[in-house]
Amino acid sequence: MSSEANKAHKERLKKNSILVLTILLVLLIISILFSLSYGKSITHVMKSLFVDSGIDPVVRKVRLPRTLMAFFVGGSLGICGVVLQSILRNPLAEPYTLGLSGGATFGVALSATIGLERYLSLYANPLMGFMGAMASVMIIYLLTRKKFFHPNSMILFGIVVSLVFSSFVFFLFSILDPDKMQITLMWLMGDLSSLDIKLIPAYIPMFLIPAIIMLFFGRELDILSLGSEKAQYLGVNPPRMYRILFLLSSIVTGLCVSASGIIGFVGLIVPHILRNIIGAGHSSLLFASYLGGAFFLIASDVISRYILYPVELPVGVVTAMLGGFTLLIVIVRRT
């Protein structure tokens, strides 16, 4: 009887997964159309994209690149959230748990302080943000390697490293020019409009390749969730797998930060909610979280443009408000 009940439960989760993936795909398409139109008709947008780009060049040169970046950043944060929540065994973990935001913030603040844009132009902030995030990753990697990448050690070292970098950021802010500080603060709040469109073709493969690789680790994540002893028995080397997944998710998160600043709650709330709906099977959860993260960020970006029109809010402010209220509701309903 228990075997039949287990089989029925798996079938129900499979049907839920298909239904959820379909709904997410439809919502994603709708959000993309809203993002591209922004005051224009859908027909107008389609003509501008596929018939004559001269009808409205803003669609191709401004809205399409911005929507693409929202898609890749949101999807990447969603899938990184799944991976980190799994390897850290903490449903409230997110891509910035391991201190990447602190390192990236320090990199951008340092770039603004020394005026690196004079030498690197539009590459200055994205490059320094990524390098700062990677510096944080390498410090945590070296520290946790001695602890065999134990999840508790990774979280603890991530918090400490983030605090250390934050102290350096506050020091730089105290000596930074007010105009440059304003630009840096906008970047810190998450801003999809600040990235130069010339960089987008280079970013697309950098986002896609590691994200696609992570999609194939669903089975390994399922096994790791059983515990280290059972994982070794089933042929998975936990420290080695933790190392690979940690580095992959960290690199992708660093790319997200360098492209759009720090956009919180996408990698936290999307996997958390979807796990409760479709179960903990990581093969479906990884793909669903990519679609859900992309939809959530694109929809938040649309809201950020409409809520105080014609003034645009940083998209990170909207994701924090929506994600914070949603998480609060989820926690209250559980208690």
The other form holds:
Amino acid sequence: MSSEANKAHKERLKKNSILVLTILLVLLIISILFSLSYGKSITHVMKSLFVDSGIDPVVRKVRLPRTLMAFFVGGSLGICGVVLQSILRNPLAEPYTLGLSGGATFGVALSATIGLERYLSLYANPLMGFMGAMASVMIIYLLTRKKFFHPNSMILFGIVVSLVFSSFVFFLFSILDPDKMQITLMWLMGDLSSLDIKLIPAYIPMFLIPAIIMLFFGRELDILSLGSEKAQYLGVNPPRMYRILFLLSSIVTGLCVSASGIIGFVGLIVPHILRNIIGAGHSSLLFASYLGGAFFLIASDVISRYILYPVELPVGVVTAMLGGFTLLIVIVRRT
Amino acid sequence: MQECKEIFLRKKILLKIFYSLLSPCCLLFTLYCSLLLFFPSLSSGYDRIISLSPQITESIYLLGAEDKLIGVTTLCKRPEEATLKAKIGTPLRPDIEKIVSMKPDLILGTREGNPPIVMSKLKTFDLYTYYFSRPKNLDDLLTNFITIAQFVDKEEEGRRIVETVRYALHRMKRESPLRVLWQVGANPLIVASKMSFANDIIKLAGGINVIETDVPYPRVSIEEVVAKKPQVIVLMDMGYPVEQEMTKWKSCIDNIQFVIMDAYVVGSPTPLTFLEAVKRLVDKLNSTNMP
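Let's see the other form, the form predicted in complex with the partner chain, since the form predicted on its own is already up.
The complete assembly is shown below, putting the previous chain first.
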């Protein structure tokens, strides 16, 4: 009886996941079309994209780059959220739990303080944001290596590293020119249009390759979620797996920060909700979170662009508001 | 025969003189045309201008060229008529799509107030952009103003305003110099130093700025301010409670006097707001009797 019930439950989850993946794919396509064609006809957008770019350069030079960035950053944050929630065995973990945002903020604030944009122009913020994030990753890696990447020590060190970087950031902000501080803060609040268009072709493979690799770690994540001891019996080396997944997700998160600033809640709320609907099986959860994260960020970007038109809100503010309320509803319903 | 020769020679000389005068003229004309071609700022005739800064918007209104202004930011609130112009977003996040759709022939912004990515994106649409640096003193402010006047084809008017401001500043009567503190922020306490734009207002009003650091707007402690013994404190209407600040300073410093200035005096100054600020400070300093 119990095994039959289990089987029926698994069947239901499988059907659910196929349905959810289909719905997410449809929503994603609709959101992409909406983001590209808001206020214009779809045929006009298609013509300016594929026939003659001269018809409407705004579509090709403004809307397409930010929709692409929203897709890759949102999807990457979604997938990193699943991986980190799984390896840290904490449903409230997200890509920035391990102090990456603190490191990235420090990198960007340092760049503004020393005036790096004079030498590196528009590449200063993305480069320093990525380097800052990687610096915090390296510190946590070195600190937790001896503890065999134990989830609790990783979270603890992540929080401490984040706090230390925050104190440096406050120091830099206290000596920084108010104008530069304002521009830096706006960048950090999340902006999908801040990346130079020329850099996007270089970013796409950097986003895609680690994300594709992570998509194939579903089985290993399923085993790791049983605990380190059981995982070892089932042929998975937990410290090695933690190390690989931690580094992959950190690199992808660092790239996201460097491309668009700090966009919170995408990596927290999307895996959290999808896990409730399609279950904890990581193979489908990883795919669903990629699609869900991309859809959530594209939709948030459209809202940020048009809700107070012509004033544009930082997309990080919209994701935080939408994500915060949704998370609150989920937690209240569950308790 | 001799006469014919002479006439021919005379004609030849006249022709030579004519050509020698014509060729430099041609050369100058070619040079002028190429300058116009490569430096469009020298040519006027911009009549679809977008301003990305409140200071630029106010200057354009001051020059009486508002009919050439087609778009402003949501922060451009001076003069009041500027709020009726089409909005293109905030200075930090202007809407590129809207700017492009308005088909401007000139976009004016500031290096410090508008992010560099905005300038770079607008250039990809072949839009002509010009970015000013924030003025560090009166001379910078007046130079920027003249450049704006050239862009809107009102150079003469611009120079007249500049001369009027310079003359008015020169004519102001200053009495004994007093020690002045210019407070920019309250919490944290931020003040204007000798390297700031506000220092020029203090200096031209005949005061002495008590803050002498190299940082334009440093954070200081109350103790440090009290030790500097200011006689007049300039408070700015910048979001902090001015009344509360006055009570605070009165409890720390005896016989302290106050001048309240609007935020735009330092935030988005024009030659006229600068003159107003100096005049207000001069009046206060002259009316303050200090031992």
